[in-house]
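Consider the single chain below, provided in structure tokens and representing the form predicted on its own.
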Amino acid sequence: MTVIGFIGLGAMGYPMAGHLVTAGHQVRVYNRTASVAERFVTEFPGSTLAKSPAEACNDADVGMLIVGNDDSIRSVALGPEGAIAGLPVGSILIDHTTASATIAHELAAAAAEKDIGCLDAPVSGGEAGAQNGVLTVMCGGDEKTFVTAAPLLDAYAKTRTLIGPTGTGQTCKMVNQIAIAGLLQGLSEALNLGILAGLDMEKVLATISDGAAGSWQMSNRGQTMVDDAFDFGFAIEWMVKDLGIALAEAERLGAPTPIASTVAEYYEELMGSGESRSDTSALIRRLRSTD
């Protein structure tokens, strides 16, 4: 049994922490909205409530974070009430937030001052992946820390991979989000064509999903896109945040991103029309509004 301080019980963190409790670990939770943490400890007997990130991580083996952005990470990880203040020498800090490589280095440096291992470990798979325990975890850090953390990650991960040193987990997630943005725009255009042509889209999806055009997005979002259903999944406002991070890094590296930059603008348009909480596959609605 590992003692874990888990910070951030949002759409992803709540089920992830639940899997850790179910796996038999001693989990202390902290959430900015206390009522969510109170509900969690009621739903998962054996877990305990902490009043601060430092308290959650006090003498814990591992601290885990999954919050909103770089500033959110700093607020829960650093300072006298932060996770690092509570973690003891020899423990591990795992940050599952999708954030910048800059904050990954900042966290790793702060953790190293206390001889604490650190992984930047953003996840992919969405809320359903978190609930079903089949997330993909992209890790940056040293191999020793990763090997120690891997059995814990297995509680909610289908795949966990050490990409390289600190920051590479976050950079891998940027690659992931840029790829998704392009796929969803292409899928939106393709499905919209089929709909306008009057095709039986159930047959179309069943046929092309097994061919070279097949993808996770097509298999898991194709039918709901046809059905115009988007009240679930990975919210557009989260993708806008993620793409902002990815595009800033691409600009820094001099990597052209014409498609991703365009799709980011499309998502901004959708947010402006009230689609902030719709799934990212709602890109197709933008095409429907102009046809």
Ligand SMILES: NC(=O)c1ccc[n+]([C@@H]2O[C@H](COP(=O)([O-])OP(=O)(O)OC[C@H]3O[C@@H](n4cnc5c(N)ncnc54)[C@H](OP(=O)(O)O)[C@@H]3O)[C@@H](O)[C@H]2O)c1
The other form holds:
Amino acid sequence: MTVIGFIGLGAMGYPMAGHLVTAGHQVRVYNRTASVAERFVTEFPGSTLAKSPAEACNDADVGMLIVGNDDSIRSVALGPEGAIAGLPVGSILIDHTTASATIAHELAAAAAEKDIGCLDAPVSGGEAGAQNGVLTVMCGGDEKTFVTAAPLLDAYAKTRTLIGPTGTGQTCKMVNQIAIAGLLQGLSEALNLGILAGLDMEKVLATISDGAAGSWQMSNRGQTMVDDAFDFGFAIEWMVKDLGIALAEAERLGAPTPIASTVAEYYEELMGSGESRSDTSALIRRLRSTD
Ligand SMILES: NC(=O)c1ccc[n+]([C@@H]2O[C@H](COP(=O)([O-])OP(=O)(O)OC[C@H]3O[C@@H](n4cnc5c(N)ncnc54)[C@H](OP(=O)(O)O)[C@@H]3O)[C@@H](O)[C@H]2O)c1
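So the form predicted on its own is up there; where is the form predicted together with the ligand?
What follows is the entire complex, opening with the chain shown before.
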């Protein structure tokens, strides 16, 4: 049994922490909004409530975070009430938040001062992936820390890979998000054409999903895009945050991103029209409103 301090019980963190309890670990949870943590300990007997990230991680083997962005990571990981203050020498800190490579280095340096191992470990697979325990985890850090952490990640991951040193987990997630942005715009344009042509889109999707154009987005979002249903999934406001991080890194590296930059503007537009919490596949709505 591993003692784990888990911080951030949002759409992703709540089910992830639940899988850790189910796997038999001793989990102490902290959430900024305490009522969510209270609900969690009722739903998952054996887990306990902590009043601060430091208390959750006090003498724990592992601290895990999944919060919003760079600033929220700082507020739960650093300082006297932060996770690092509670973790003992020789423990591990795993950050599952999608954030910048800069904060990954900042966190790893603060952890190293106390001889704590650190992984930046953003995830892919969405809320459903977290609930079903089939996330993809992209890790940055050293081999020894990764090997120790891997069996814990298996509680909610179908794949977990050490990409390279600190920061490379976050950079891998940037590659993932840029790929998704272009893919969703392509899928939107394609499905919109089929709808305007009056095709039986259920038949179309069933036919082409297994072909060369098939993708996770087509299989999991194609039909809901046709149905104009977006009240679930990965919120556009998170994608805007992720693309902001990815495009800043692309600029720093001199990597051209004509499509992803355009799609980022489209998402800003959609946020302006009240779609902040809609799934990212709502990109197709821009095409419908101009036809
Ligand atoms: N949802 C997805 O499909 C998905 C997929 C892959 C990756 N991600 C990434 O995973 C992370 C979490 O996403 P989510 O969907 O779980 O978000 P969410 O449902 O909005 O939950 C965010 C969590 O972070 C906490 N938090 C936010 N700011 C904080 C702060 N300043 N101090 C302390 N706690 C703070 C929130 O606490 P409160 O309860 O108090 O608000 C909540 O527990 C994000 O980085 C997101 O980009 C999400």
